[in-house]
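Just the one chain here, laid out as structure tokens, in the form predicted alone.
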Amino acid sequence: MKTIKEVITKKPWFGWILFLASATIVFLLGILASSIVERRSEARYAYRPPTNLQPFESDNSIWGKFYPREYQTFLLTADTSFRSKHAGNKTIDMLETDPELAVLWAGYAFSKDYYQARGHFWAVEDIRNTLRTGSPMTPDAGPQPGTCWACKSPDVPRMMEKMGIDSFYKSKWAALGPEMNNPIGCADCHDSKTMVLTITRPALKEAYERQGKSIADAGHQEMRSLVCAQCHVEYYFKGEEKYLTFPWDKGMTVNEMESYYDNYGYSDWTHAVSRAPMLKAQHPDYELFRLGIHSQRGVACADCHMPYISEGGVKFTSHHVQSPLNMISSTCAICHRQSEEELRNNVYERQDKIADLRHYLEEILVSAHYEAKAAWDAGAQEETMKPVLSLIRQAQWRWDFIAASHGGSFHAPIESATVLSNGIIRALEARIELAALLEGMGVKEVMIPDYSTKEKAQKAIGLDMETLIREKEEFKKQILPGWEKGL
């Protein structure tokens, strides 16, 4: 047999071959020793348990010290430039773009006051400083319960374990004013000895166990959705206890979660003008969500309002929560191979035509309130009145399900699209039916006032906006210094 040394004397060009496949498989194992001590230097710090975190610690600067790179990216969430086509992060009066708004809650605290959401990093200061939670000096004004602070700090999982779940939602929303002064962050997603994403809100695991499930079995993957659902849903406040509830036990669709209320015989409000007893959906986006392709596909809520960060060889996750169309090339373009035009353009296509059907219902229901009003005032007696009530109530609640949701003719445009064809339907139905009752009772022509502009339509509606200002102001300027000061 010959040596390799014999080989290479009389074929020369085999020692070439030799020298770079030693320099191929060379290089090739440094690339290896490189991955490996960088996963271990991301592991280090990925999971690496902080020694000194209080149990409930809600101050979310002193989780930044153990992780600054997601502190940093938190922090982020104070910016409020970002304006898309149809939302974004930017502060916006909806009533004062969308009027009808205030109509169709006419009688509810939304007609009050409505601002798009700024973020994660507002949402304490935005809550105290909405009309929609009226002043404490003026009990009058419709006092909220301290349920109203169920998402909003990371200092509610705190204040559970002190006063018992039950007695935090019993109590009054001024009373819990003082305590609650960290936005939503680090606490409320995460376990602070493991730092594995948990679970902290009462409201999804009880219902979870009422369909006969359990958090625990979810996976990593799944949690990254789970734990946005703990607020991003559709809720109400149940009984004298105002105990927060998730009304999934008949399944987490439209239709599902009306029977639900149906059966209960729950309403949120008495609209002001129709006398119809309302559904308010809050914003049900975890639901539409699971609907829609993404959600089929596996793709969690992370992914894409949250993307993976790599920095100085260690990946990390972006605590920038927002809209995945300001940041296309680090959401979108991971799994699709378009240019970022052409995928912003297929968001905004879906966006305009939801919108559309949207703003077409919004118009039929006005109508139907002020139809139902003039037959009211006709003298139409409650039996005659009350299938009509029913359809007004099913119309609306299917518009609200999709105008409440952040993202949902993105999340699921099909879904979307047949909610508000069969609120439609409904409402159309409705108008029928009054048309006939009108025409009956000698009614030739229904009067529906100006509601042009946020102003009119407040003052169609019967609310006195300035007394309402001036006791937020009032309260803003005696009590709510006190509270930013946790007194």
Contents of the next structure:
Protein chains: 2
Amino acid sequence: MKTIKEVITKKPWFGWILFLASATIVFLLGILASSIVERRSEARYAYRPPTNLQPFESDNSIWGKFYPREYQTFLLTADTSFRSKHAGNKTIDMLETDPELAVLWAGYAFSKDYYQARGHFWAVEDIRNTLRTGSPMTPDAGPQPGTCWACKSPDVPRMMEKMGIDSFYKSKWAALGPEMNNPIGCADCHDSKTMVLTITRPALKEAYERQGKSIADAGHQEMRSLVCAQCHVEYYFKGEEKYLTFPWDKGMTVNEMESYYDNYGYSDWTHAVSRAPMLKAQHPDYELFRLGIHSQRGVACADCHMPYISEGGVKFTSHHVQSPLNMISSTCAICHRQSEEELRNNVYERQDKIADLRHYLEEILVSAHYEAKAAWDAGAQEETMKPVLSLIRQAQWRWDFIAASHGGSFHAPIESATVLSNGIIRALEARIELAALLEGMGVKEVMIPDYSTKEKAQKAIGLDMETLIREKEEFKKQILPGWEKGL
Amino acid sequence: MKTIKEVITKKPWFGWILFLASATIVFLLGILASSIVERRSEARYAYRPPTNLQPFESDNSIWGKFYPREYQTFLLTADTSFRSKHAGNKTIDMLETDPELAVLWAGYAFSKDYYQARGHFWAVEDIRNTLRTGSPMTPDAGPQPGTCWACKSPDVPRMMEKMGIDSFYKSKWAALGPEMNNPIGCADCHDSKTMVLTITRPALKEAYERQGKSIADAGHQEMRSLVCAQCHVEYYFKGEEKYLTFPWDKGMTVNEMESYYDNYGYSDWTHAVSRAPMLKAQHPDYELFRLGIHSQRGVACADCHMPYISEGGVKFTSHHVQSPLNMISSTCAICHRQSEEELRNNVYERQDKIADLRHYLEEILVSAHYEAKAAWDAGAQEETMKPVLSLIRQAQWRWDFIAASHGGSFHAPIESATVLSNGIIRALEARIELAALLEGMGVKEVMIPDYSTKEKAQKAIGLDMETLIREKEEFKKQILPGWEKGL
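The block above covers the form predicted alone; next, return the form predicted together with a further copy of the same chain.
Below: every chain and molecule of the assembly, starting with the one above.
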């Protein structure tokens, strides 16, 4: 064996090769080190705390200057290309797909217009354009109160700060229109100084306080669900003040919230067909989610709807809030080792089973409403009808609880199935009583109008859609342009 | 620095210390090596293939000589200390806990006697002693055919080989009594030469063949469920030959099996109260299990009911077949990282929700049976009653499908909830028709007898329990001792 020294002494060019090789390696190490440093500084830049965000800054694009990744992914909520496996590339008109919904909501605004929800980006545009908010041609015109804005814009905490919470709720929806120009965004969930997750809406805080709890005790992982629970919950407008209230005082299950409403003698409206005192479930997403296995295992809303993603050296939270089925690889697959297809099919299987129960309940609820009407028409007495109408109210509450909750059949499939079962039980029990009642009054046939399309269903419940649409067009032409300019 | 050599030269005693330390270490290494070799040889001994087991050896204790661990754990199935969270340390008399079951099975043997199943160890003893098998005082007396033994003993494959499958099923239960002395055990699932898992019962093989499949294609993991599926399935006794048959030709769901029975015009019995043509679900454990997430993820029955355990150096399959809730640390905890308490509560939550639906369905089925009876009594016509009785049949089939399946509300909770919902739907739809029918015939009240205890319920459906029990005692005294001696 020769030593390297001996080789170099004999063949000096070998020394140069060694020198160049070493130099190359050192150079590449330098590049690597630089790359690491660069990524670090990139990360530092990305997470640099903002210096000049004003409190209650509601313009998302201003936050976007400091948090470009979060902002750019937030902008992606404008994308409506995935709605459900049945919808393809468009937003579903629920009343067209399920015209019986118009009958179920007869006498209530949802029978006029009900589209599947779109991304946060569209929150302001969609509430302006829906027939449910009507066509107020003056700031003090109805039909809706300011409370309707509560979940639609980061301008809400700004205006609540300015005018007070009570005044905000009590004012008319139209009066606040010019102030609401930014869709659900940064200031809804973040503190403008520290970026910490924060609760900006009073209703959640107040519900906690009435239960003897404090939001301040919630850790970060819990906050990653609670900021969503500011809006994705069951709620109602309390009293003449239309004060936004969560009916959680007795608990957060379908039974406990019903009991809250019952005790309070509350109903959202009187059904136009059956005259039943109805409850409209809003979207009790958080309440149902809590009863499912993912919540029980400590998963937060954001884990699946706003997963961590990486760009360059930066790991950040995607603000493209959407169905996890659109991004299985960065959501489900973090914990589950199955293929995307298998996981997707697992979800579809749950959804399909729950949907079968839901559709059945819709059908028998329609029958129950018209059978009740037939009983009234045949001269049934108030006290005979009361227990029947109460069953119809309970049944439809349970149906709506599941129908209105986004993702409930995935979040808590067993709870969803049992809630629907209990709805079915009550609707059919009402129909048993009605069957005997009608037979006893000699009513052999119950007339149920043709509700096979949205148009027919809306006509059947007496809606003058032409006028409603014409008035809305007028509103859009004369009022909306001013709102968009803040006038 | 001094070298060791220099130290030893100066201080010889240090050399001795070094020598002794080395010797000690080498000695300990020797013990370790010996321990490893010993554990290996222990394992070799435990898994030594048997050399003198006869084909169709039905005596479990003979297998136990070669497989002491498996045998000893099998013997533990005699332990009935865990039955359910509600039962404490005794076997539940289901008719005592739920007297309405007697009404639901009026006219069928299950109304006489129905205890919660005990471990495999008791299979022969329990079938001998139940009132359902009656009191045959001669080998050719009824009421039950030989088919009833099919799942109770490794003597079954032995006798089938000896007398032929058809003859086995066709003979009377009493005729085979003296041959059946070994409870469910080794030869039911294992080949006596190779110990490989094997299907010993014809019904499963035949069901596969009719579906164009072959058991021979099943891998080992699949066999760890299929050996259980020899018995833990829905089945019926076909035709006069009482040929044990799985109704799987159209598929294995509750609807597909119902459709199979309907096509075949099959009913297990005519209900003694309502005269409905009834189906009795057996225990469709395997069919329901297949629809749940654990099966979908490739878990086999044995993974949770017969987990691997270690003794000394030997890993083997526990043959103490029981609820995984009794051994969470060696079953659930293999995959799930939650505490035993949390996992147990997760199961209880599923069970409780399903149980609520099940109990409700039981109640309304009782009402439906008696309302149908009231309609018959008031002179209802055959063709009016037919659709009503058909709904009752469908409803009770769905109830029984879930009620009879062991662990269904854990194996497939969503399927269980939806099957029960569909049962509830059919029972209440029957009651809607009955309500109108009864009102139309002027029947204002339906008499439902007191069925609040097992005794009252059995009396209400016209059972002479005293005679049944007296006859059984006679049978136990005069016939059983002979059977136990193989006479």
